[in-house]
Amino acid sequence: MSEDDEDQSPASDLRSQRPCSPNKSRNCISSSQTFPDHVLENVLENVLQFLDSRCDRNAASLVCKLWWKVEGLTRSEVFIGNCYALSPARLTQRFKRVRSLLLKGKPRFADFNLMPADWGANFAPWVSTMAKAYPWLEKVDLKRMFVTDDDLALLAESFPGFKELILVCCEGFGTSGIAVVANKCRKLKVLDLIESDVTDDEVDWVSCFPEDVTCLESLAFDCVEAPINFKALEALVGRSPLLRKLRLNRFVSLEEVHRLLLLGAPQLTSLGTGSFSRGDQSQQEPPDYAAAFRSCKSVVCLSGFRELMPEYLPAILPVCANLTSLNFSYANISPDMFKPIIHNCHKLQIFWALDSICDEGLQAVAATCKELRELRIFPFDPREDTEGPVSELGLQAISEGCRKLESLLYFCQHMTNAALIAMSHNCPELTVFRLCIMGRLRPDHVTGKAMDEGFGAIVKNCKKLTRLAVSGLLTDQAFRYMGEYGKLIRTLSVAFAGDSDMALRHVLEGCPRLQKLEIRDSPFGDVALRSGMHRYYNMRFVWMSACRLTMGCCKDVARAMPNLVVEVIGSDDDDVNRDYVETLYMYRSLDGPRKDAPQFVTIL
């Protein structure tokens, strides 16, 4: 959804047009022939419902006032980037048909404790409203948003025809939420928890879906610290035969993988495999898993592997070869089990793993998965201080062997500009590149110089970045690439970074894209805060914490720029600093600042 509804074009008055010279009679309409705007909006009407792209919609909607109108009222998906970017109201008078919703609430940083658990975000007033505005409302994703349990008993009772709802790094509700849309929403085909902090309720959610056939397609529940109803869980996968993603928790063990696969596998296309150990170690052969695994012949994504028994591990090589995602990321695999595996994988197009395959690792990813587009590596042990088992060897090596990637988040200790400017040659294709060096102000490790080259080669010859995350030793000079050469970034993370204002400047004048700044940790001020003040309105949000911004500033800029919601996030016992900014964040609204802020967010 374009948060900027409000900033139209001046409307067009189709009645009044001039009439045409006889030369352009075949290119327009005299004003004799006018149609009544009621005609004009039912020909749009069955032209924009060809509209599916976010960005064409909200291209025309620009176009006049009738567009504008008819353009609401034909949009059926709407996304929110920010849930405090207008209000719920605003919504439901702008959109009248919507059936689907996808909501963001806290930004990214949120996600590494940077944030008080209890900012906001919350989704109480928006399931309030949708209630009475959108009854046939099939749809709702939201992501790091604060969702409370009788938000979801709200949503299962209001919505009769209910299909999908997707949680993604949410908080606040428990199995006894879940276990109400299970049990109310007949017709749901998604449900997906995914990253999200689920409460234990102590409640058998899994027993709540319908006693017959069921229509659903995915069930993801991977996040859910809490066992299940086995049973439970094997009837509903028996009576689903619609079903193609199952992604289980870790309570759920590799014998009952092994029977729940015997018995739904051959739809199936996703499957998270929960613990991959055995718990019942009674029995003195166990099953023959490699045969349950060979049954699933449209098995494409594989995932889980919680808790992982290596010498279980060969029994996933009957899927591999027609695998194009895997994800390792939580499974603390050596190179010598990796590589038999990853051998096998060569329609691979999505791999995360932990950095625990090595630099060997992704030399054999490099020699194997031609047809990578996107590349995770995660840290096993997140510490500064540790010897890291992933190199600029193993980058260096995914560059040249993956031409292919789109995609990379790479967690490493140390690494060098020569690694960062071959891989700008060899992946041109990258649209998002994050480096996170995990050891603060490190410079390339084998010149010790600035990483200002490596990051410079990336931004100039990567010529379709939009996403970019830097680390390590930068000056001044790297943020003067990114400004100069970075003309489609919308997504900077900055953390541990440059010299002076004078970088941050770069930045807000040479990125015309930009929509997203995160930064932390770094000595830009008033003066760099100022320079983007040109600039804040056609952003989604900046967010500074540990910078050194003072309260004057901020609230100069919110002065200036009254439709920009300007909070600075502290706590409790900030007396001694009061004049300090702990935390800036800056976002724009329709309908300005926020009723729900707690006492330590102070918007000016």
Contents of the next structure:
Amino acid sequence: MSEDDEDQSPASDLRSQRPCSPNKSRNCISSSQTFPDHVLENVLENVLQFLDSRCDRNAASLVCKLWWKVEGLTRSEVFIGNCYALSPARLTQRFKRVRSLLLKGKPRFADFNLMPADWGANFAPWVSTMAKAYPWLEKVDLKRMFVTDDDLALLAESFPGFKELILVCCEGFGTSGIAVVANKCRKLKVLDLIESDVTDDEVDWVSCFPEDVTCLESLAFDCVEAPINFKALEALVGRSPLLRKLRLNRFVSLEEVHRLLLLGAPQLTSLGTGSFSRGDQSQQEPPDYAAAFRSCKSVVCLSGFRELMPEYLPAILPVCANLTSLNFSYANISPDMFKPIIHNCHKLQIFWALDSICDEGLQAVAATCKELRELRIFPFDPREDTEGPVSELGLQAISEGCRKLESLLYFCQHMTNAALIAMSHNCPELTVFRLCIMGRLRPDHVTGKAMDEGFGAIVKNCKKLTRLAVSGLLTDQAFRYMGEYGKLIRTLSVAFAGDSDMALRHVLEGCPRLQKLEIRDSPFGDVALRSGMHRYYNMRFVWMSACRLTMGCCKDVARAMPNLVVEVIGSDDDDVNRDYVETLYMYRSLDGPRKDAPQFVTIL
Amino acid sequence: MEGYSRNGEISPKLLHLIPQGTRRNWFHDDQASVYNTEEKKLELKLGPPGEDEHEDGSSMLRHIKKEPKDKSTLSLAGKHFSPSSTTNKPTSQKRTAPGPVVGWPPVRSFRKNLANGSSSKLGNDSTSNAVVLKNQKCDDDNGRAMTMEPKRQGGLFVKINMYGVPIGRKVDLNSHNSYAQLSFTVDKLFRGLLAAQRESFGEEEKPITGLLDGNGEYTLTYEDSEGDKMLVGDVPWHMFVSSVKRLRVIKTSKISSALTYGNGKQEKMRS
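Form predicted on its own already given; the form predicted in complex with the partner chain follows:
Okay, now the whole complex, with that chain kicking things off.
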């Protein structure tokens, strides 16, 4: 499960690109005349290879030119938070022995259709450059990138030791690309397709894995909207002794899961259960599903339930006591169905569900799951005008019962300031707080006031908060609180909020750690944009759509900040002279504006 | 909301909803640009037939007042969208919620179809026609061949595969008005690919014709919401659009066998 998991440390790969402009007097080379350079390099290499954390490595690379060079030689895992922040050539020039790449592309609002398709974030230039530079590449982890079948084919052919492919929220490829990877990557350990749009090319990719024993440890294809060859899957599981994580798609029925569990249940630690409904054999006596789950002695993570037949849900009871992670977010489960299950999940730390469990279900979670760290409640019916089965009552209960809560995503129709204030006091460990009151501009439905005080309390009392998403009726006051107290905030999401430019100014002037800012449909204009110019080089990106920006101001910013790429995205009936800026997306870049921008993107 | 029944069925006239100029209301309120006025003439708003159309979406206010009462004793449903609560703000700032909007609530497309009952085993792919009404313009809008505008709503993308061509494509049915148009698009999409597959030497690309009348080498078929396979062209266009789930171009000679076996694809995979 990885919907928007955030990286822990600030991404400042870019800062270390300066090849030691400071402090020539501290240059190690000149001060150590007694040792030949290459000896020093070797020593450094042997030491620096133990540095894992990105932050530490970035810091080490700033010490002096030698350290910069050696760090570049020894960094094996590279993280690039914005694929347009640098070119592939720069990557391969700086880092020579990369084994693992984590690359992120489109901004998050692209998931909600706020950006046309074909905007970019193509994997192609990266894979073709790396194919020549990193023959020993083992791992590629992409998020929101456009990956084609050809890219996957090139990847499969170019890296003989390739082990892990993880594609999160990606698109542009299909089952034919997956088939090539399955077939050619003989050392493949991990093939995780997560929330990606995979075209059904009607290719039997499961049969494409090599015939002998595989190295597979993790296979996740729950997002693949295409039937699979179950016999081939069964055979594959049978010859994958190292398989620990298996996440099936909704074309796998309960009977088939049952058969798979009989094969390999004891080793599995993570299971995605597929449809969790019976196939065509409704007449026959169902097999003993509970027995199959009883044999899942190691399963700690359970997901799936894509087309749940609720009468079979109790079959999972045997594993509940061990579960640390449970994802019901595709299952329309009522409180009565839910309570007997959750009652057993004492060790649960991560829980995702639909709001169909209602406040009542949340109260049951609060009563049992004392170890809960992460909660995500998604709307079963994501419209603005419905009654809404969860509310401040559920949130209040959670805050009282789950004191260790660190991460929250909560969709609801109504909320109150009181519940947020309570949560801010009860859950001091919160680092991620994302509340989506689906009705836009909704005030506290009990007092009628804006939601300022509630969110204010969250930023003030949750001292570890790094990620915040706000909603409901919010005035500039809420943003004043954010600027005053949100000192650790790195990611901020704003929609339909604020009254004036001052709101955005508070944030830009007050939040020193802000990295990612995404704003839509809020009345922030040129004054606000200009007030942040001292920050933009220290941020990964700024997104502002349907705000009040003018072309003139955006051009000014672009002119004043040459290393900032300022993209204005509009539809083709906006011409460049039109003053209104529909969407602004800007980010720092070492290699200037990209060459692959489509027609509807104007780079200022 | 009037005109929208709970089980997700929509009357066809509401398929193309939502004023395009909605999101720009803040900025362009006072600018009566030709573009906006003409658009507004063509748009269909949510509401019963014969209701007056107001510029700033105040017809929505009437709907809001009919909201079901929530659990709290103080029912403030009527106040939610009242502009009077923000009288100190400039009037060009639209505090009312003028209607469903792209990308709101911020839920990814694969999570949007749960309320439509995707529990059919016959493989509903994630395109759902009814979702057009749910402030989401389309689900499978990440189709590679299609570009789309962020403001425009109502794109309805269905997958289309053609016999002999390994790569599937996607078609936006809402940008078509007739079978003839659709047939033309199919020809455009696949002509080149088909020629490439045939590896013909020096032969020109042949247009794909006769998709609808049984006279061509290929015929257009579709799978409806119940999983049945049908020939395209028999029902009125709007009925077709509201029930089609997926398109397939098959060889005309294979029609009878292709349409007889229901779960064709799944049977093949499972054997």
